[in-house]
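Single chain ahead, by itself, as structure tokens, in the form predicted on its own.
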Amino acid sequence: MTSGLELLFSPLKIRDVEIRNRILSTGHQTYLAKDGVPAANLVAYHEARARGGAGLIIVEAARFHPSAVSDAPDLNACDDRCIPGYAAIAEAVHKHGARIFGQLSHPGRVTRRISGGLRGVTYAPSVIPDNRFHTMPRELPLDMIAELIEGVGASARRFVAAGLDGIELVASHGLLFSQFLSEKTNVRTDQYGGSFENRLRFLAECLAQVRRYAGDGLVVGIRISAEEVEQDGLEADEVLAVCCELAARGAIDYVNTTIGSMAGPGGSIHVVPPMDVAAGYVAPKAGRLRSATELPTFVAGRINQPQIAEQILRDGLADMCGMTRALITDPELGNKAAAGTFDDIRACIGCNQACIGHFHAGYSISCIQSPLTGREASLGAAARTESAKTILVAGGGPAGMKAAVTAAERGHRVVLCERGKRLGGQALLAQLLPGRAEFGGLITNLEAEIAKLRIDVRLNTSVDRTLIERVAPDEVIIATGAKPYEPMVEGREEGHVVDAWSVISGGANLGSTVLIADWRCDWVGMGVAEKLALAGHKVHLAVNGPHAGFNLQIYLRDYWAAKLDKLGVSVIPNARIYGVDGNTAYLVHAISGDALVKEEVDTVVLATGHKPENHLEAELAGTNYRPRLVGDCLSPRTAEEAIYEGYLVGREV
């Protein structure tokens, strides 16, 4: 066993179940489900991190009754079709030998529970708004809530005949567990609402129906946020008391700790924390809980590293570290980390973009740094080719890397050249910007599997159809990026105009009053006047989209918006630069075609997107190379598709 994490690679036992480490993936949506029940791409995803090392995985969140169910790709476990997935999932675990548990939630009035692009009947403990998605929920009859108690026994059952080794309810992020327990959002007058004994009854009752289906062998346990940090949401000392009362009960055999809340934009950012957040900032309030209630407790929260983890364990603040996003970037973290091979592990980033970003855009769950995840049983891993070429690759950013990383791992001799004294490509300077230096973990973590396959990098060197000649490659990837777009803006020349690269880069002379003309509606914008901001500068946001960070991940988004907020950034929406004139800038409405002026504005700062570098295509033509263009060479879109082009060219060459 690697010196250093003795804890991280101990054994948990918890009443009849030993899990062979620390490491947890905890229950997060996938959208990987098909008609409800788990497919064989679900199956695969689980199976990854089973046979990458994970000690325990909890599968994402179930419906338990159908006032849960909407359209969208949730695992339904209202009926007996779900029992022959999770059996398929807990063989593909069980076989790695890792450990499975099975969760059960309801979103209450935290949805728009949509179906048929019609919004649905919301049900709560009581008719409290939600801030999140504006749904004016219905309050619960008590019939009803008869129903909810017997669906989850129900539930509990099918994941029992399923082989599952354990169950957790879902308490946590404001869902309908939490609102019962809140006297903020359950302000009924019967017997599941008042007292504290009363509005603990719904999950009591609930937590019995999963123990009588779960007999003595099996865990049983909750989710929920050590606080919400949201302003109608349960605070610390309330959510202690519930914990205490259910360990004191017996009712639990272990807390799953979190913080924050899905239920209105505050709470959010904690629910997938992004790389400015602390690491491991959660611990603490989990140690809480451990040492109130003395239970097994598990705790999530930006544990990117096994370091970090082990840290926790040896602080005595959990028992089990949720490390998902990390499994989700890397799924060989355990065995790597078990090995004491750390430089082999893809770190996670924190970005956010392709697993929590993917699943509020409605698509299946993957890794910005890892296409294959998600992706398992479609693509599956890269085969070894049985016939080595040479591979010139042009351009040395994500898609550059990435390509050259899968063709060399395939067996080919790859040749890496730059231009630049370095390689990394707009990764460089988006970890420039504040809170974004953990991106730049993209390029380490790239970087280090080209040192570990010897690839032969050649830096400050351009590529053209002359060396192309010279190395004489079988073939040749173009990953030439993009260039700062700069559209026509009248008057130019009077005025003071830059880019948003020389401003990250620091390279750009700005004078005290800054306008943002940010035509992209992503980091770009909002990175750029934050760190305008920051620098005493009084920022102008200009956004062509109706706020800003439009294209961003939503709780990114909202995080940021609050940042800026603070920091006195003034947002225009909807604007579109169009000239200057000495020190004002003039826009145009991008709906109405109003004109928008802003006088006393010294810099006009453009972040109106990329154009391609593509001029390597057309030296090649007529020649016998069929070149492959990846990335923003390409067209110009985000490292996510960079990185995924680049990979699917180094398994197709």
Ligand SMILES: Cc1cc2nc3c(=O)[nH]c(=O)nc-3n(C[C@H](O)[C@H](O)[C@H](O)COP(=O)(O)OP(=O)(O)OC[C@H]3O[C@@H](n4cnc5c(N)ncnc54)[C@H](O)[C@@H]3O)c2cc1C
Given for the second form:
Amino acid sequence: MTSGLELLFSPLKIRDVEIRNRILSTGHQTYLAKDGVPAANLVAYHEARARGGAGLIIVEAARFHPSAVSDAPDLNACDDRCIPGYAAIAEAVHKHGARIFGQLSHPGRVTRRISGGLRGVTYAPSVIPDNRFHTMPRELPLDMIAELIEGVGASARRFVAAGLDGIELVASHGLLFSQFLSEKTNVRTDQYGGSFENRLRFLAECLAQVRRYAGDGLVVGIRISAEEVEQDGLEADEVLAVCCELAARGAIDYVNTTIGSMAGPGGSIHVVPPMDVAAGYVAPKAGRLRSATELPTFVAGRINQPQIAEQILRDGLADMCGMTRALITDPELGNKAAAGTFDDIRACIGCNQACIGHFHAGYSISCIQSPLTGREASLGAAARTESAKTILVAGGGPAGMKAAVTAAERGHRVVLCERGKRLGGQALLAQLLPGRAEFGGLITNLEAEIAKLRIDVRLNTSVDRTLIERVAPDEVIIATGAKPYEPMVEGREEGHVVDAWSVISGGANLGSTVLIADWRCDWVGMGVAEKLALAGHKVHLAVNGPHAGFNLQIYLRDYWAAKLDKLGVSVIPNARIYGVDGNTAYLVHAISGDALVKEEVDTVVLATGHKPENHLEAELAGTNYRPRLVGDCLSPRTAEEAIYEGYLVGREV
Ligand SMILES: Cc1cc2nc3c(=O)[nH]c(=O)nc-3n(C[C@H](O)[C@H](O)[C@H](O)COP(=O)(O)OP(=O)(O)OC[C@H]3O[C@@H](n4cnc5c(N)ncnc54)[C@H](O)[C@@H]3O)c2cc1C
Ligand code: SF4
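Which structure goes with the form predicted together with this ligand, now that we have seen the form predicted on its own?
Let's see the whole complex now, leading with the same chain.
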């Protein structure tokens, strides 16, 4: 029944709380709260994961004191208004046999804390700036520390009233508790600073408050970074000492580990690590804490498949596996793993786009592969059709594949035509960039769904009006994507200019020094730069934006920027390609308009965006067909919009 995943599907008992399996959704900000309290969307989001077989869900961090509250749609446990919303989540999750914990957090200095457009006062143990949000905090006065501790207790009381099974304090990621623990960010001379004992005092007193309300039956734990990987962050041995001391005092029932810190760009990468970070990479660090504390230990960090989780458990490195993004992508992961239908699991590809990417852009989270995620309450599951039609989908990229799957799931007969020899569209190229192979998982996942639905896939089949009239479908969906856009580049015919797609597919002949004209400021320019630098070329990356990867999610962007820097790629910001002449590339500064001349350039690579491939729409003008366009053929953007639009059209037809 559990298909070799005996440990993953074994229960774990902590105090009075039995958790049915070891699949954990760790606390993660969703921006699904409304007015600071859990709303219908958040309840439906967690219910979907509980129904799908997760063992334990830890609800995202809630603020426990007004000094942590801003305009951001975070949860706020500072007053009793939060109790009904938490109770609704608890009821919805318990109904499906899963357990639910609440999380309490305060960012300290690590926040912009904007309200009404104004930056608020930030508080920390000491006046030491952070390197991410560039805040200079105010030192917490003693009476405010007392208020914070009281706030933790009052919030814990609300969680207990709502029927949660456990409470977790967020001591990870360089946030307030961690700021107290570190001697680099806590230079106080009172009872909360100085010695190890004093630096631990704030967290210990807050935990005591939590226990006061949690009683003997409920679970109390901390989330902590096994190391913060940041200049003034906690180091592994410091964290070990903190956890051992709290364990020895009986102050915590478990340790929930991660790594990284939000206090600077280096540590932040680990908060939600990008796709070429190794799967399960935090587990050995968790294992060290587990052995030393002898407490149940949870771990997260790129655990995107049940088999990886099982291996971590078998190796004795952890007791619960945080599979947060895996569950964002496929809420049914637990049920599918339990049934042994592994091929049905839609695996997270670590792209960081719609989950943490949405969050950083100020929107509620979703998944590029699963448009229903985060929209469970607003969209609801697609209904089966009452009148099955024949649907012809032109184009087998992400948009066309998703449209085909969604329409077929609803009961339509679908013919999916792709002019190439493989499905995948531009994702086939995207997966060839260094460290981006996992992006191809998006194709594998959709191919598995297409195979299961027995969709009529016709490869090497270019759709035109004649073919459509021959198939005579009831509906036509055009998902023909995009191709490289070629801007006017003076002297192009004489210079050595190639496009990024030909470089990625290995079809371009390149000189030793290359200048990449990167208009998109995303994966394409950075990926080609890395590929060519790794192949030994001298690379200039001329970006039409303030920095490389300007349009990428920041953890990925920063991670990639550091890699390119190590490889010696020189980045020219705010540069637009203008012309080429022999071995000289002419650029224009995008803001001042001044000329930027780069000499000794053998090849210019154009990563200058994509233009829609939509001539089929024109071909069908004047016929009875009213085709629906989705994805890049409508307007070239990203796989997220392509899949989202494919999904919506599949629901509509
Ligand atoms: C190198 C690279 C890296 C990228 N990296 C990312 C990334 O990391 N994340 C992200 O979100 N996006 C990324 N993108 C963009 C993303 O791949 C596209 O936005 C997405 O693939 C668009 O999907 P689509 O289905 O609309 O079009 P396409 O992917 O372009 O697919 C269209 C398909 O239609 C087929 N076709 C065209 N005309 C016909 C016809 N007449 N009949 C039959 N078939 C036809 C084409 O052969 C193609 O297979 C990247 C793009 C590139 C080039
Ligand atoms: S958006 Fe990407 S990283 Fe985020 S959950 Fe979906 S597949 Fe995973």
